[in-house]
Each structure stands twice: as C-alpha cells, then as structure tokens.
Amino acid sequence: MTQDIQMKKDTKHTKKKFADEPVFTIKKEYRPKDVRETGLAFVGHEISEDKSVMNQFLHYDQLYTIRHGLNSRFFIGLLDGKIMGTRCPKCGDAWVPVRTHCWNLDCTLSVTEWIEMPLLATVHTWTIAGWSGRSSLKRLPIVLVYAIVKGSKVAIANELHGVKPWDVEFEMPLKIVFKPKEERIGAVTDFHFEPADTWKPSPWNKEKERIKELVDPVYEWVKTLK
C-alpha cells in the first residue's frame, strides 16, 4: 500500500513534456574549407522541418550553439529578406525585436502572433562609433541607430549606411536593405538601414559642423590602416 502511494506521488510530480523535440532537416555550414579556426564568426545554422525553430553555431575560440527557441521565426525571416514581428491578438501592439508574450497588463501575457513588417523605419536615436573591433576598423566612422520599424512599439539597433554622420537626424525616414540572399546567415547583420529615397538632409548648421570636426580625424586615421 505504501509503495502504491509513493508511485502516485512520483507520477504526480513528473514533469510533463510540453513539446516534441524539433527535427532539423535544413542545415547549412559557412566554415571555409580546410579552416578550423575562424575567430569570432557564425559558422552555420540548422532549421527544423516545419521552419519554426532555428539554432545557430557561433565560433569564438570554441563552438557555441545559439538556440533561438520561440524567437526563431525572426531569424529565419532574415534569410528570406523579411522582417518578422509579433503582434498581440488582444490589443494589437506589435514589436521588432519580437516579444513572445504581450507586455500590456490588461492582456495577461497573451501569446503573440507572427506578422511580416514593412521594410520601413524611422530613427529613434543614434550614435557614431569612432572605434571598433579589428574586423570593422576600416569602416569607421560607423553610424549606429536605434530605429523603429513601421508599426512597431519598440526600436531595433543596426547600422545606418549611405549618409554622412553629421547629416543623421531624429525621426528621419529609413528603408531596410538586405544583403544578397547568398550572403545571409540569419543574423541581424543580414540587413542595414539606409535613408529613405524621399529624404533630403537639412541645411548646414553649427551642430553638423561640430560633428564633422569630431569625425574628420577618424576618416584620416582610417586612411592610414593597411
């Protein structure tokens, strides 16, 4: 009798299996042939058969696996040249970067749904990088922006290309530009921002002059790099 009671207790506290293990059928490797050490670099990924789960492999002295879990569709979307967001079915708020559950208290953590977002954004804020890691030194100065994808309630960070650092403005309209398909790896570096085709810089002013004076030495220093 005691054993029966104990077995029932053990069964009661056994963890339930909430989901089946993903079956990964799409696999890609970027590691150069005959090269074992690549420094800090993405070296491959795998995607489940139903395209709902993605793992990425990052090499940095050793191999790491980045498991995106419920956020996987965002990174899979990048491979297809899409910005995927999530939206609450109750209040309608949408997010990029994505949220798996709604942040509004009245929605009681409702599970969000996936939606494709427009390739348009606006500058929320920005900074100018005058120093970087070795792989990016020759691209300095780099303009980094937090931009709000059209329809999103939050901002996402990425580089802004095609504009002089002193011409960047708050709320300037942007477009999202992807790398060629064969170069995409399912990471945020697959895309960048550029000024919208309709945007024109504002007239020259003292603030622009100040920023130009700060970044001009960076341009000159980069010219000296081999």
Given for the second form:
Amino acid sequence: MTQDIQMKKDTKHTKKKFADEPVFTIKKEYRPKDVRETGLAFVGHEISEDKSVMNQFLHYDQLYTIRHGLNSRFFIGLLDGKIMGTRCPKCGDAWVPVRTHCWNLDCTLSVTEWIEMPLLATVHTWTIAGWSGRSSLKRLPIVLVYAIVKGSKVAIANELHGVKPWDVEFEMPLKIVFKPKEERIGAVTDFHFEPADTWKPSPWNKEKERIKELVDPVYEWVKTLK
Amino acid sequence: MTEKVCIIGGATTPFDYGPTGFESIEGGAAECVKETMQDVPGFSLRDLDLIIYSHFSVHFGHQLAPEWIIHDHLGLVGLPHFRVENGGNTGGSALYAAALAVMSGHHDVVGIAGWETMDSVAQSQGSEFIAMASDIRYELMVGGIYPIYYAAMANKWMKENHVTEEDVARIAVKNKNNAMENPKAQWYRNEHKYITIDDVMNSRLISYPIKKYDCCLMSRGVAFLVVCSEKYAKKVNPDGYVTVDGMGLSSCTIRAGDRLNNPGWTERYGPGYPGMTEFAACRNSAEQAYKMAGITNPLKEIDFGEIHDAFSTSEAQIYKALGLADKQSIAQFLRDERTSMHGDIPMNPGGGLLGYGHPVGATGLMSIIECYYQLAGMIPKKHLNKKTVVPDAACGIVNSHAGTGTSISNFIIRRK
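Having gone through the form predicted on its own, I am curious about the other one (the form predicted in complex with the partner chain); can you provide its structure?
Below, the chain from earlier opens the complete complex, with every other chain and molecule after it.
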C-alpha cells in the first residue's frame, strides 16, 4: 500500500504538463425547461398497408461541451460586451473571427496576441434569409451580413438589425450592439450589427421593390408558425 | 510509371425523399452493384481489391461507421475498405482516393459506394445538420445555413459580374428540365414538371437572391461505380470504358469571410482574389486537372460537364472558376445559354443537384456516373429518350464541391 502511494507520487512528479488545468469558478445554467437529455428512445413506428415497409421513430438528445480552450477569450469578451480579436506579433495581421496562430506561413504559426477591437464595422456582403434552420425560423426574415470589424483582415457573419431588409447595402457603416449584460451567453448571438448613426438609406429603387416583393410573404408565413 | 485510371461502369438508385420502398442503404448499394453487373457482365464483386465508401454525415442515419453495414451486406468480408468524408466533395474525393490507389499500381479494381439518407429528419433540421459543416461557433449560431452563405457570396458576385436573377434562373430551368428526361432524378419523380424562368422568379425566397427553385434537392440515394486499371477495363468492358485523364483537388477556408486577404491565395493569384465571391479551390483544382489532361482551352476542348449545382448561382460561379468565361463575358455566356443541351458545352444533362438530387455522399458519384454514361453512349438506355444526349461527346468534366467552396475537385474524363 505504502509502495503504491509512493509510485503515484513519483508519477505525478515526472508527468509532463502542457498547460495549467483550468479551475472553473463561474458556472451558469440557463437551460430552457423543455431542453433535456433523453438518451436513445424509440418513440413510435409505422408500417405500410401491405406490411412490406416499416419506419421507426428514434429520439436522441445529448448535451455537448464546447471546450473553447485557446479561443476562450473571444467568447469571454462577448460576456463583457467586448469584441476581442487577435493579432500576429510578426506580420501585424489581425482577425475577428480570431486565429490563435498566424495564417501567414512565413510567420511559422506564431502565437497571436489578444486585442480589443473597436465596435465598428463595414458591410462586405449581405443577404436576406427567408428560410433557415429549425431553431431560427421564427426570426425570419433575417438580414445577414458579412462585415469587416475595423482593423480585421477578414469578415464575420452576423445579423443586421434596425434596418428594413430592402435598405441594406454594400459598404454601409455599422456599429456593434450587445444584448443587455444579463441576457448574454458568451456566443456570437450576444451581439448584432446596426447601421452607424450617420447612415441614411438610399432612395427607393427597382432592387428594393423586388426584395420587398420577395420578403413580404415571409413576414406573413412567420405569423402562421406556432 | 503510373497506371492509367479507368471507369468501367456504375449506377445509382433513384434519388428521392420520403417513403419510396427502397430506403435501406445496404439494399440500395446491392441494387446499384447489380445494375452495374447487368451493364458490364464481365464485372464481378470478386474482382475488387479495395472498396472506398463515400458518405458525409452520420447524423442522418444515427449510425457511426454505417459503411460496415453495407460492406458486410455485399459479402465483401476480408476486402480492404475505408470511408472518405469531405463534405459535398465527398464523392469527388472518393474518386480522387480510388484514382490514387489505381495510379500507384497497388490496387487494380476499386469500387466506390456512396450514400446519404437526408429524409430521416425534418427538412429544416436537415439544413441545420448540413450547416454543422460550417464553423458552428461563428456561423451556425447566427441563423446561418448553406443557402444563406451561398446567397451572401452570390449577391456580391452577381453585382460585380453584372449577372441578374433571370440569368441564373436559366440554370435552374435547364437542370430541372433536363431531369425530366431522367427517371431516376428526384425532380422527375416528385415535382415532375417542366419549368420556366418565371416559375423560378416566383418561387419563395430562400435567401436573396436565391429562391426555392434555385436550390438543389435534399435527398436519399445510393451510388456505386468501378474504378480500375486499363488492363482490367480492356478485359471486362473493352468498348465501354472511359479514362480519368486529369484530376485536381484543392481547398479553401471553412468560413467564407476568411477569404479576404488570405496569404495562401495572394501567393498564388495575387491580392484581392478570391474575396468572398470566387471559388478559388475550383479554379485551382481545375488548373491541376487541365494540366494533367493537357487541356489549354477548356471551352473548346471539353464537350460537356456534370458539375456541382447546389444552387443555380453557384453553377454560374463555377463556370467562371473553370475558365469558361471571365468577368467581361460571363453574363452574356449565361444569356446565350451556352450550357443548355442546344449550347456548345452542355452542363448537367443528367439534371445535376438541382434536378437529379443531392444525397451528399452519393452526389459526386452520380455526377461521375452520368458523365460515364454520356461518354459510353449509354444515355438513351439510362434516360427516357435522346434529348439529353451530347452528340459525339468525347471529353467531359466532373466537378464536386464542398462547404462554401471549402474543398473542390475536378476531373477530366475521356471516351476511350
């Protein structure tokens, strides 16, 4: 017994560590009441009239842990109402979404440094979604933009609020707006884009008319969703 | 010295969605093999010395390593097997792997079986499953699904290239109407109607500028084909084999927004390319395939293609990436209907993803098989009539495409 303990101590001594193991002191749970892990469950079946074909209904829910690791400061930043980017100390390229190692092969995967980005951006391209994944249907129509956060070399996707769908345009200046602190969850949905205060929509034109024609039925359809 | 790579035959199940009576993946694979054996009586499963499985998402079947079910069912115990997964380019990547195996001389006869069962969940859930191949931390969370990402890219591309909604609608009309001549095509089997540009323009908004009829179909389907050395091809199908003369595989960023200023592309093609509009991995892999096949003028030297039309807009973007048109000519290229059956380079005579369907792991194989049928003179036998025959087809291109252009392969296939 004593020998076993001694061996474990020695192992601990020589064990190579690559990072300090995190100690989690802040923990929040905001699971909706109807979200629960059920595991595997057959919940029904159907059989064709001639009894040659059968379908079975299988239900499965599972909790996943997304371990953000080296990327964590971006998501923690969201909780604090900040857009954290990264920058290569060698070439100076900066990114949101972040890269923890530089994309330039000449920088040999140099570890990047964290920087707080301004809450300003510009529309690179845009679309107006009239259909989406199951969890987003009730929010349609969604104006989705790929916008370049000031100082970033890349564009990030997020929703544009505070604008009629037909008024969104390329290169329009944006501000980044966060949800109230108590509603944030540390995900990109904690913020959205809004037009910069100085921006004014351009005059009515044929394309706006066409977009309105396509979008109006989406508003009506969403009203019919339970 | 590398071995020449040949294709001697292949088949798909009908592509469909919902109850059909032929849903099981192993049963579907068996039927595809049987059809191949009927077309090529000299081919036997005993001749295979490797089989590669082509399947994208285990989410749909709720079964890890589902290829083991098919492999077992086909009676192939002892035969080496592995699965290739590379998003929408899974089928193309499986051909790439099979071709490498044959070229190396290590394998002689390689089967590829591919499938997807996307009707096992609701359509909107299926869209979300597929979108899990985007970066879930940044894109899926903001309501993003692939039609939305593609729409954002296409919107800017169309403005920059002076291409209109009507221009790309022609592609949707072409492919869905081509599918009406093909009994295995999902559009023929389900919607079953010829459509016009107005029908596309009036279909519901998916994500501007993409409407419902600009989108491919979510499908269930299985496909199988045989890739082999020329020695084997001459033995079992001397008059009906084709050769894979060129191939290329390339990659791009997972998030489309990361293509701005990317040093990897700047090094290859100069600053500003591809932005969020061009498919650089398509251009890059096409260049590799053209070089290998000795093609210097694709528009003149390629007779037709089966390409990855997940959206009518992306087929138009692919034309440009393949070098069939440039910024100055692409709009007119579309308006002149150069890629319709009466054009000089028909694209997707088999219906493509817009018409035949898009069961992801089987899709690229379907494109290869349709290209094979065209080159082997089998279209009148496989389609309902001769309307979708490309006269004197000697050289075809197959394009397989993943993510938002994240992995793309191209193949030049020629009639023997």
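C-alpha atoms forming the largest set that superposes within 1.5 Å between two forms make up the rigid core. Please read these numbers as outputs of a predicted model, since none were measured by experiment. Numbering follows the first chain given and starts at 1.
Relative to the superposed core, S135 undergoes a Cα shift of 2 Å or more between these two forms. In a rigid-core overlay of the protein, H68 has its C-alpha displaced by under 2 Å between these two forms. Superposed on the core, the two forms differ at H59, whose C-alpha moves 14.0 Å between these two forms.
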